[in-house]
Amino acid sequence: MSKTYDFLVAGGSIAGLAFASEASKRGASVLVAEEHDEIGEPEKCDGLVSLRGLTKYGYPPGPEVIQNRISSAVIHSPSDRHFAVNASALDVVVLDRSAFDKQVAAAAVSNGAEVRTGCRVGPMSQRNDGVEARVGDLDVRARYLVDATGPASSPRRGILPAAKYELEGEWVREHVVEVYLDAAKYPGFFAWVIPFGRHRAKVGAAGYGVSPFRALDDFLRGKNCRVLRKVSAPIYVGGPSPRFVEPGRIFVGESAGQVKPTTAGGIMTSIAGAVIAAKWAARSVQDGDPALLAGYRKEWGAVFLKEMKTMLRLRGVFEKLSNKDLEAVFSAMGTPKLVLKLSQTDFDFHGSALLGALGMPGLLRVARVVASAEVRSLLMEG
């Protein structure tokens, strides 16, 4: 059996589903192939996101999808000094990602897309008029393959091993996200606690060259808790890929590196990428003009590229810091004035927000800690 579509989407990720929903709403025929038997499973993302960004791009979560609302974030230094940022005005929530993905999948189907689970996209062959691939028992022809497979297609240089536990523990603070910095335990990243209910949290750790499950076990030592689920979930922090479009192929979401290099958060940026890609891809098919696809990278870049570059530079600085350096930087950042400014910024553009809150005096204090090309570049931009 064979069928023809405008777009074959490989991967029922949030980006793949948002692309399918938007493209089908614009009149395109779309097939989504998800290798797992159920959309949204296994749930690897912690679901921390700003409602503003999701609403802006047309995918506000239903109330049944929101697990928690975040009032503050507490940042811990290696010696466990800490400061808290009031997040009550930032509209930050924790989503049930499995339920949210199903919500977006339902929107895609309602708009006319087909979603098949339990099947992969087989080897693809290029044709003059598009691509061919086997999807389960179906021979599919499409104008474009949309790669939404996530880390499997992300540039390898940006992948970090990571793991998370979902657990119950009375020490979990219900509306407070906690971040633990330690260059020895989590080099290049951190450990985190994201509450998703009363005494329940998604607790994770990541870092270069670490065993994330061992790091999590060490982190939880002495904390009384019951582990509900364990998930291995590599994360991507390498910044936008140079390839958004190739002949016969479009990349969206994590496959295009549309993920924050600082925190690996990518729900909003991936949905934005999918929505923008679908707009230009649908136009390209309708007008029979492949050159229109160039509008995808241009539009996404106009909104996000500067911020992504800022985050990459901040990551470059962060990765060079020892624990002694982190303590010094922590002193520069933990001032009441800076904390107040951070509580009034944009959750989705936190790289620029951090630089704006630090200002030139703060950047100079950071520069005294670590002399690097990244800091010099940030100072020049400031």
Ligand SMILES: Cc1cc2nc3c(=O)[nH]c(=O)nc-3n(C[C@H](O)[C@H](O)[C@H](O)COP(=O)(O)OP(=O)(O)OC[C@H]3O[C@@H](n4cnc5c(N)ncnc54)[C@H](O)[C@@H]3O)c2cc1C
Second form
Amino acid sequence: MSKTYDFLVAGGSIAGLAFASEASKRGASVLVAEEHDEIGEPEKCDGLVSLRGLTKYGYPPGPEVIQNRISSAVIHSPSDRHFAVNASALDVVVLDRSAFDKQVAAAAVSNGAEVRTGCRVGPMSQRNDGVEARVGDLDVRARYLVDATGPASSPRRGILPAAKYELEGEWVREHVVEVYLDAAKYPGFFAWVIPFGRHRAKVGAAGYGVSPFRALDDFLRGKNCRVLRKVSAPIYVGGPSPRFVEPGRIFVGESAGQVKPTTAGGIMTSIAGAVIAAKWAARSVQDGDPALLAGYRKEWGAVFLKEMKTMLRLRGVFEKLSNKDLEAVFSAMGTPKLVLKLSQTDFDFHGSALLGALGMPGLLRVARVVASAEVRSLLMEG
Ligand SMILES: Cc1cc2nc3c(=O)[nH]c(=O)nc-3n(C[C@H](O)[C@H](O)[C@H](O)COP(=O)(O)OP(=O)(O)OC[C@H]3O[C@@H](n4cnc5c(N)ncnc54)[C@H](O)[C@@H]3O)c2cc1C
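For comparison with the form predicted alone, provide the form predicted together with this ligand.
Now the full complex is given, and it begins with the chain already shown.
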């Protein structure tokens, strides 16, 4: 059997579903195909996100999807010095990602999109008037294939192995996110604790070349807990891909690298990418003008590109720090004034926020610790 749509979306997670919802709202015909049998499953993401960003792009989570609200973030140095940033003004919540994906799927369906689960999109072939691909037992023709397949298609550079446990433990602080820095244990990343209820947390670890479950077990040694679920999944920190659009194919979400290079947070940025892409793609199909698709990268870039570049530079500095450097940077940064400034910034644009909060004097203090090209370029910007 064969069917024809404006858009065939490969991948039924947030980016694919948000694209489908927006494009069908604008009158396009859309099929979303998800390889797993249930939308949102298996769940791998921790769901830490700002309500502001999701609301701005039209997908505020329903109250039943919000597991927790975050009041502060505590950052730990390798020697376990720490400072706390008050996050109550930042509107940060923890989502049940599986339930949130189902919410976005319901929006897509109510806007007219078709969502099929348990079917993988096969290789695409190009035709004069669009593309063709096998979707389960169906031959699908479409004007464009929308690649929302996540890490499967994200650029290879910048993928880190990560593992997380959902667990119960009395030591979990109900509304406090904790980040543990240690260049030896988690090179290029960190370990994290994200509470999602009383005494319940999503606890993870990631880093270049580490065995993440071993790192996680070491982190949890001596902390009494009961593991409820184990997840292993790669995270992406390599920055936006140079290819958002190719002949016959549009990339959205993680497959376009629309993920924060600092924290690997991609919920808001992927939804934003999908919403912007859908707007330009629907217009392009309606007007029969493929050139309109260029508006996608232009608009996304105008909002996010500078911030992503700043985050990539901060990552470049971070990846070079030894534990001794980290301790020194910690002393330079953990001042009450800086911590106060950080509590008044934007969770989704934390790269620029951090630079702004540091200001020239703070950056110079960091530069005394790390004399790298990346810090020099940040100084030029500041
Ligand atoms: C351990 C972990 C924790 C995270 N925590 C956070 C967090 O707290 N906050 C945050 O903002 N971000 C977090 N992220 C990142 C966030 O989950 C991703 O950035 C986001 O899910 C990207 O959405 P996406 O739709 O682009 O891709 P994905 O969510 O990866 O979805 C891709 C979908 O495509 C499907 N698929 C792949 N190939 C095919 C095919 N050929 N045919 C059909 N279907 C296909 C997959 O099954 C999958 O459902 C985390 C990621 C990980 C791994």
